[in-house]
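Next up: just one chain, as structure tokens, the form predicted alone.
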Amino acid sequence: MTPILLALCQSALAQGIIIDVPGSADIPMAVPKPQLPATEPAALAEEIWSVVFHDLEFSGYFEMQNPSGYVEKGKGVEPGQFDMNAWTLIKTTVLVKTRVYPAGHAACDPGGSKMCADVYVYYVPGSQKLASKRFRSTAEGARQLGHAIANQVLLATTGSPGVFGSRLAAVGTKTGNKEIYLMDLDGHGVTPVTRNGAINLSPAWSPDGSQIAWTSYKKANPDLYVKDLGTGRTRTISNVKGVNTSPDFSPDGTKLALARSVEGDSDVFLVDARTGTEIRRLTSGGGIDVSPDFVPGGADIVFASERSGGSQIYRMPVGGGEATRLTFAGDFNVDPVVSPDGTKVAYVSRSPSGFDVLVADLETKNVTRITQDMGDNEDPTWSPDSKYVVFSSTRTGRSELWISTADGRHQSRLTESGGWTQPAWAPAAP
């Protein structure tokens, strides 16, 4: 570890924080496989370990050390049960030790149905335990248990819980049609939202995560629908002749902004999220206006517009007023989405090599390029903590979902089956 990074770690340990910006440093981390009672099978423990390891690898904070290089093997997890020098020797900074008890084990849930996983997080240079916690779950919840452990590790080392275990909505083509699906952030747990055999696009979550809005061609016209994920009931929100697309819920969940074409070019409208009743037309004239996205607080929206010639990103008050242009570089900027903390906007910009994802700071106007010369990269969506962006990318030859830190330094693929586009990250649980 460099002297500067070591000083950072030492000064931050008082707050239990080693580093606070994903992608800004690669902290050497070791995650040995879980300890198990001697006679117990290891399949579930292996699954939990795999989830924890890959979540922490995705996080962008750590350099994951290869388990084949670990000197210590099979020792205990609690302080005093293992030799910290074995981890100092391979220059580990953060050590994550876990122990798994199968369902009904006497040390966990005697005669019951719950399994237990204990996690211990250590700062190796200082021989300090940063955190320890026990998690309980049924065997069916092993993957979610792994996500919970990874989130706990991030809480111990960064001061903020991780986003693992959260869900995405996305457009997938696994049936040959474009349908809306839900999936875990790591690409597992795929379940359908639509099964209508038509083209379905632009999923958007309600703020409480209970509903999905999207556009469907199931009645030939691109109409806008909302589905209650609990009851399965679907209602039509906007079906004017022409385009009804790119929905976004207001922060209080009572309204939807969308683009629809009434008099030729599409404009941005505000409608009641329950009934679809039009509340206000927000834009008019001046070329195509699409892709509205509420700024946190709900007073403003950002959107893409051709009013200046090529497509650019604008911001305007929902209650009425002039639109302010936010982007000036490039002649085609679309799909803006504001970070949940309200400080940044991610968008797509066309370049000579394809489409790329960029992030602009709304205060300083500084722009960070997330992708470049990596195929087409589109459809950005923010994590609830504003630290990550998920987007679709064709860099491997087919469209997959990728996750990147907000500075673009660390990127990982989330899906592997191809045909995935238009992700939408579920809001944080209440």
The other form holds:
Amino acid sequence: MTPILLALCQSALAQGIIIDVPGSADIPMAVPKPQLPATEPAALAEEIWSVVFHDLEFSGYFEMQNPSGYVEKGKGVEPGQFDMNAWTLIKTTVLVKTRVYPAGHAACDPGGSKMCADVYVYYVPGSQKLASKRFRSTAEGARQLGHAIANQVLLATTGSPGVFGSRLAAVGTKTGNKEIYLMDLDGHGVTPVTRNGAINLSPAWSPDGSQIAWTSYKKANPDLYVKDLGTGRTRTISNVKGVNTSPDFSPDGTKLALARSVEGDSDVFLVDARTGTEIRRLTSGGGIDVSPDFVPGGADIVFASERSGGSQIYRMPVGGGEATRLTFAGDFNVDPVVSPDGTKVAYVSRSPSGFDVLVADLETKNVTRITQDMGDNEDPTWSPDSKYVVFSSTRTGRSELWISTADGRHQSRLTESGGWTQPAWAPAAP
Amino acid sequence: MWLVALSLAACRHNAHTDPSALRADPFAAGTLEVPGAAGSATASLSPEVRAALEANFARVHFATDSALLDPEARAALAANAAILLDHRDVRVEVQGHADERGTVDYNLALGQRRGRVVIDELVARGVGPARLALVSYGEERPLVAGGGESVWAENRRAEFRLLTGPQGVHGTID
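Now the other one: the form predicted together with the partner chain, given that the block above is the form predicted alone.
Let us now look at the entire complex, which starts with that chain.
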């Protein structure tokens, strides 16, 4: 690290922040294996460490130093229990030390069923402890503990918590037909939302994370439903004969924007999210209008429309008013999704080599290409902190879910099997 | 009898027709071809005959991101309309399909548009709109697996299915 960048880091540290944009992956980080009581088998600590290490690598902020290059021999985690010079020597900038106590351990939950993990985050050049925290969970919660530690490290180093441990809804094909599933961001913990044997598409979360809207052919027509994940109950929202699809909840959760075809091509409608009662028809004519997405605040939507010829991205007020064209480059732009902070829109654009995910800054109009010459890349969805985009990509020869920093510089694969499409990132916990 | 034979002759896309289906004449009772009359219902046909009849309907193919009917598509639809005009008790579902390129939701809308264009053409040729249902499958039901232009061209299509069940019954049989 150059002295200038170091100085920058140190001044930023005054606000507890080393870095603020993921993607550079250039902050050297060391994450030694957890300290564990001597009599305990290492498997639990290994699992937690593995989650922490991969989450932090995945975050796009850090250059993960190879553990084989660590020179420290001691295992203390607290300040004064180890020699910081051992990390200065290998030019570590951020050091993450952890300590794990198995379920019921005397130092954590004597005689109980909880296990503990302590994390200490150090800024090595300043020999400074940035944060320390203890996490508790049941014995089954090892992976979630790891995610919580990684999020704490990101809070200490970037000023905002990480997104690890958050959930995605997505369309999967492991039963042979398309069903909706939930999964952890790292592809673990896959659980079904639908199991109806029909085609199920286009999941969207309610803002409180309690419901999922989606399109299903379970009654032989692509109709739109909402399922309450708590009660398991499903209600029908839109079932006109024709297409009922691409739902998006309003930020207050009371309305759904969707596309449906009544006579001719599909148009965008606003309906009551509880009853499906039509509130307003937002578009009419002008070719296919599809994939509405609320802009944060709820006053506007973005959507894809063919009103000018090939599909382009537009923005319009939901209270009525003119649509404004947002995209001009390319002859086929679809599936816009606005970042939760309202500053950017991700969308899908046709290119000579396939389909790519692009991100446009709504203020500057600058467009960042997330993918290029990597097969078909579709279905972008934003992280709750607006720093990452998850999307589907066929670059491995099968459709899988990938995560990218919003600048496209750092990308990782989430899934370890094919047939995954249409991810929808769960909203941040209230 | 001649009805089935005629419709088979009118169609070049009947590779899977089982000859035995021709002998199992669904129209032997002679109750057909009275416009508006409740003749023998589609649902009463044997599966083999149904499959044979269904196979008579030609697929229609489309160019990329297009729902325009080219001369070949119009000819196929003329033949399909002739079958429907001959068999007035038959209801069909027109299924609109897209290739895998583009997003799922856009392709659902595109499949709907293709199916709509096909139905409009059939109606223009005299088929009653009540006999024509439409469902879009978007890119969800490819005819041919894989990628590449020849595969995509096969998958950009509209297909015909005979309707069964209460919706498909045009009158009742005592």
